Amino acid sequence: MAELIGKIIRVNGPVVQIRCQSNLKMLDMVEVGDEKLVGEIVRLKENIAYAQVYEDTTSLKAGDPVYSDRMPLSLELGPGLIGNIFDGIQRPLEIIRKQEGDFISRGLHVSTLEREKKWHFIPLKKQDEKVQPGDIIGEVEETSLIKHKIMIAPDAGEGILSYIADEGDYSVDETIAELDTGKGKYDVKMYHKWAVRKQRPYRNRIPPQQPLITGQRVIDALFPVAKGGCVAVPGGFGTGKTVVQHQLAKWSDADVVVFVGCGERGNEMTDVLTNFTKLVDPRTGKLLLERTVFIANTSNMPVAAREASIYTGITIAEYFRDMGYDVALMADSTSRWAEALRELSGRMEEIPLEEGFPAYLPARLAEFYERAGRVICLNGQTGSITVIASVSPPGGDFTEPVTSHTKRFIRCFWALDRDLAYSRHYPAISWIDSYSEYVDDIKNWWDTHTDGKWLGHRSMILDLLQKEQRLQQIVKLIGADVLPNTQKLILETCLLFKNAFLQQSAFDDTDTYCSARKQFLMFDAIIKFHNKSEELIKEGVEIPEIRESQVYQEIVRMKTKYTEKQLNELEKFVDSIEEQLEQLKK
């Protein structure tokens, strides 16, 4: 039960100063005012506490009471998370809409997980069996795609199961097991609570070795990310950051996707929620909604809750990771989160550094990205969290503090280019400014799927793109006609590669998703085309003849012509490229 711990002495936007009557700890949750608005202690100074309030503080005044149960901001982790949409402090928005209408009332307290719903529990441990923190004692079929594994909470301690429920239907509030730790009894329910700012423990961290296949060719083929990696997606307004993340949330081969809309426009989150109810997972044929959790804290919601939403998302991701799943966390965008930090820091009168951001911005970014990774969990399962975070630098300036500090903590960088976006080239990921340091980690995976050709193909095409950039400078000065045919071929191949491979339509049913096998076949087709064309040029064939050939036209169309069920036909075409080009010599 919450007890009276003090009274308000000052209100400064979302920051409230409290004169304490008893000792508090940092990060303790508080309930402020007669309406009991939810807040969190962020600074202590003598007998004065500063709390950031996650709701609108209008009408709060000096002298209003403040209550606390002396617990940190925590999430309820259990069955019912998948397919649900929560706000930044894990209030279920769909349940609130049914109870309250389209607007959230101030001071509203709603249970995160449905208390009345029954889940079919299947025990996996027996009575009198010894268990440790993190051990899986049973499972619930949350959706047709996700088996929700019921775990002993990481902070519960080890002991003997003095009781475990039989298979049957139970609510999340019912005790399904009792743990005798030697120091007392511990009731195990289908859910447990965990503080959002506290990293969940694991046995040890292991190197990433498998790529996260996103279905986006420019990412998987040129700038791949490993499962357990961290990616930054910076770009100015209108360059397609949100669209890239939507595509990855829809088509990546992660087991669970946690999508955090942090400070973005409400219509974008509405678009995500509307689409996800209809989209089908290409790997399973089931709805994508059955493996997705949504955190929505849009730009018109309280700024303090925006700061908490990132931690809410990563804590839920860690929970599913501990079950042995590969989780992809989409954070859109960390710039809005950093802006919330800046506003709250200013309200607390802290000394600002570059562009007004607080001095602890790099530490907070490191703290967030550190929670990604591939790990062996406490129960021996292997799980991963891949963080894909968009950054919105003002004016597209990648030297601003959030982008520059983020680059210190990530190993993959997908720079969105405004010129590409304005020329309708999507995804607008720059092949010049982007990079990935996961190539060596995942090389073995690609080698086993491509007969060892992927790395060589990637190196060759990146080299051609670098040469093409230099040649374009010459073309601007003196035109393309003065170039030798070998250099004209580089320009032609790169143009073909950009249009036929890098450019991908999210609105085309065939092109929106591209499997790893199809990507490599398309890659192989363009490489074979270039190598054979080089031979033909040496034997006197002209560039216009190559460009007008049937093979060239077929390569341009292959991304939309061949579906995932027609890859054998695509493979036959790739094998015939050299033979068809050979006919140009006649």
Second form
Amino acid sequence: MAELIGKIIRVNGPVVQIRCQSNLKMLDMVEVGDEKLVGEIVRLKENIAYAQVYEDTTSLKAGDPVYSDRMPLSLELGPGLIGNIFDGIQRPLEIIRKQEGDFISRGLHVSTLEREKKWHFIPLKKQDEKVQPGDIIGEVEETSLIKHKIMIAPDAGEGILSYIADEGDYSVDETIAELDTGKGKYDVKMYHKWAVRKQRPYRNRIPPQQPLITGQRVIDALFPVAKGGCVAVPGGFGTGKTVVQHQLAKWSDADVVVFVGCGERGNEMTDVLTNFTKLVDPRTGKLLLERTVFIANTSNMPVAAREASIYTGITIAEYFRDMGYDVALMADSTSRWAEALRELSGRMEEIPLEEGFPAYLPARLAEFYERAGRVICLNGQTGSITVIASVSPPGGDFTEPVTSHTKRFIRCFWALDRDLAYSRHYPAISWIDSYSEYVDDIKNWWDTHTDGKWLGHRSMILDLLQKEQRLQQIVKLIGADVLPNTQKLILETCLLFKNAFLQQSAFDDTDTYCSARKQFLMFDAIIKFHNKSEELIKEGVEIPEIRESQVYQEIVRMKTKYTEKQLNELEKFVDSIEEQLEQLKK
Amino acid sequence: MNMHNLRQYTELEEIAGQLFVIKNIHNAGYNELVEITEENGTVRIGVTLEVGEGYAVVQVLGGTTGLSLKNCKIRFKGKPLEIGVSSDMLGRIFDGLGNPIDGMPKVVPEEIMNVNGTAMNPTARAYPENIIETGISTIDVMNTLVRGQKLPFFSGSGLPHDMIAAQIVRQARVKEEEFCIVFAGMGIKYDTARFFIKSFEETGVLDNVIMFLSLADSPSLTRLMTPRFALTAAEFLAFRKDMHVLVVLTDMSNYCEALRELSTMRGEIPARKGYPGYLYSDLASIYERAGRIKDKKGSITQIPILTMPNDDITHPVPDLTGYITEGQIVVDRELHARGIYPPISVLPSLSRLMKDNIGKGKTREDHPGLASQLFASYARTRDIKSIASIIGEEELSDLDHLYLKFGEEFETKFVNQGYNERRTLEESLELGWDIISILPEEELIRISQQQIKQRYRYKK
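Compare with the form predicted on its own: the form predicted in complex with its partner chain:
Let's see the whole complex now, leading with the same chain.
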């Protein structure tokens, strides 16, 4: 297999220089030193190759051997991904723990997918049928939620199935079909290999149409993201990026979720893992674990593997997209990935740009975000990848390179605000700085679900919130007393909207998830309240009377009072709001 | 062993600051231990920072003062920097490189461990649980400390962060379980070290403390190793000896400065404010060593202390720390100036692990709602105060006046407490209710109506 290709001549952290023959290719996988640490060729210069090594390089010496089979670093894509947790280069962490103990050692060579486990394969094609790359030839029920489609690899040729296995139990290593391309016969297994950094092909891209319903009111109602869209979630530390990511991983209505913990805390991964083995998806009633793939490269794991983890995540997402699924990829955090790029770039002595980041940072970001999208796959299925990427700007400064470049490649922006977080208004998504360009794409979906009222409600409340911000500046100068009642009402409605609607507790059993129907009813309640109060004020009702009324108190508490099963009662309440307010007229 | 490891070299190529370059050598491994023996027999140690064909760059721990290009013998040990650890280290004081400085003999090691540690497998981690009752209201009620957490103090020079840390150490003793403290002092003044030693003595916990002191006058690069020695000892006690270890690291700003110094000497490309681009990864390799492991009894809880230059929370050191640690406790100059102790500013403070460890069955059912309400109402108070400072208090509404009263009592009664005062969680929660009840019931929208019925003080 892997042959000796050269010797180490220099070690500088994770970057190793190798003197070797010139026939190595970029991105070839290498095994470095006696322990065979995994690395990847990132630069070639005459007879010197630079490799970034995915493991701790302590004790490597000049003169140590380097091996390679001249193949790119690849992922194994097949049954066994769902519910599993991998490191940045797709090594299964559970199995590593069983073999090596609680701390991660080096030079481990473990196969990604379990080899012994048998999967129940159901063929969907017949012998002698013609197949093309990407075609689905069979399926395996990987979990009760996910039917894992077995596909002809996108880089295999087209041809005829000269053999296909009968329905039965097979392990991933067994041949389940044989492809005759006319030039030769190839074994088809339930998994195939795919280079980590290579985008998987599709037939063509189509515009997004459906919202990704996340169950979070401020997102779905005000700044929605479409299935196939890209969102950035920037925020300083403590503003709740990770909680937003976790909430979306839990409640969004994607078919498959790929969660990439990129350079973040170990305990956060533990939190997700323990939660997902207990939490139940509100739509299907199944465990969330049954639709989730985890990639964990925590901040203290090797930095080169952190750089790779984003690619590992998106390639796995593309694989499930190719089966026709709507996939959501959570990347927490892309800033740590950019920092890994910076560190590796520095070690290779490249010329730095702003804040030490390499010149190719925007190109890499663009490449990554463009892999999201809604597509017609090679096999004719429609699938999508939604990317939700958190950004950790140093000092909460959104003008720094990673945030500002990211903004160029995304269409939805959930800006997390430190002041909101300080007053424990969560999710701390600022209604002033955030935006979504997907509103028009998904307008139809909401229209059919809310009698065409959503867009009107949305623009009305955004307008009120803008006005409120201006009024607050006046209040700061001269006090609220001098404002006319109609303007005071704007302050009052916005306060109510923030408390009753925007603020949503991730840790309250009822409030953590809010269905689209409940969101709209609550939205409607506040708009009704505002319109009716405006009328009352004109008739001389004072604002404190409105605020101290029973119905106001009820609106504040409707988010926790009505569970998803009591939406009809909520509807009744919303219908009665105007009538109840009417009674304030004496 | 490899014969090369016994080979000794005598000539250095270049000495710059605390680094030297040595040429014409073989078999030096990256990040390995180097022993430097001077003519008079004193031994220093160093670590290779870069190795290449026939050369190595070595960082000398303990400084290069007195070294010349030809007066020393260099030996590459062929292994990374290690420390011998033992339960007998409890009650002892060491320098930044693990040598005893309390006049007592060397400790006989039970085990030799690599000081760099290795990353804990994320699947092996157990989620931190069981709160540590510190006896300080602002921490227990609003920023709960949990066993296995890393919760730093963001402070400034001249603020009483040391006192607060000492108070926590004194009051947070866990009943009936093996509990110990590992203290790492990096670049701190002798007075600070003395203060902690005295405080440990008074509390009678000194026998349960291991101290690693790299004081301000010792070479700055030894500071880079000090927290690693300390955490290696902590890992041994926690995961081999089933103890609950509280690690106090002070002052992390000094640590980061030493890292910046080293990086600059090596001519690396700086990121922000001259700190190296890998500062985040480097800090993570320290902070992430806190935690718990499944099926093991012990735990490591970290309280790193750092002084923010110019009280600037966006400075790279507190900023990157905040991104790694599970929250932060912010010590505030204004509160301190007003004579409030502990001057903990609750709004920018945060405990990320609090959410899963308080409430019904864990602390008290009303805890989450009350804490959230205190945060929200106090934040509102601050807004009202800033309006009042412009338009004058007379112009405020009655409700606003109640908020101001709430804010005042919150600071003087809830935040403020004595250095020796230990409030139980129960007492702190009740105090919280006393104060929140200044506000009218309708304002308490974060607390469930049932809780209000049960505990609201009806002061109308």
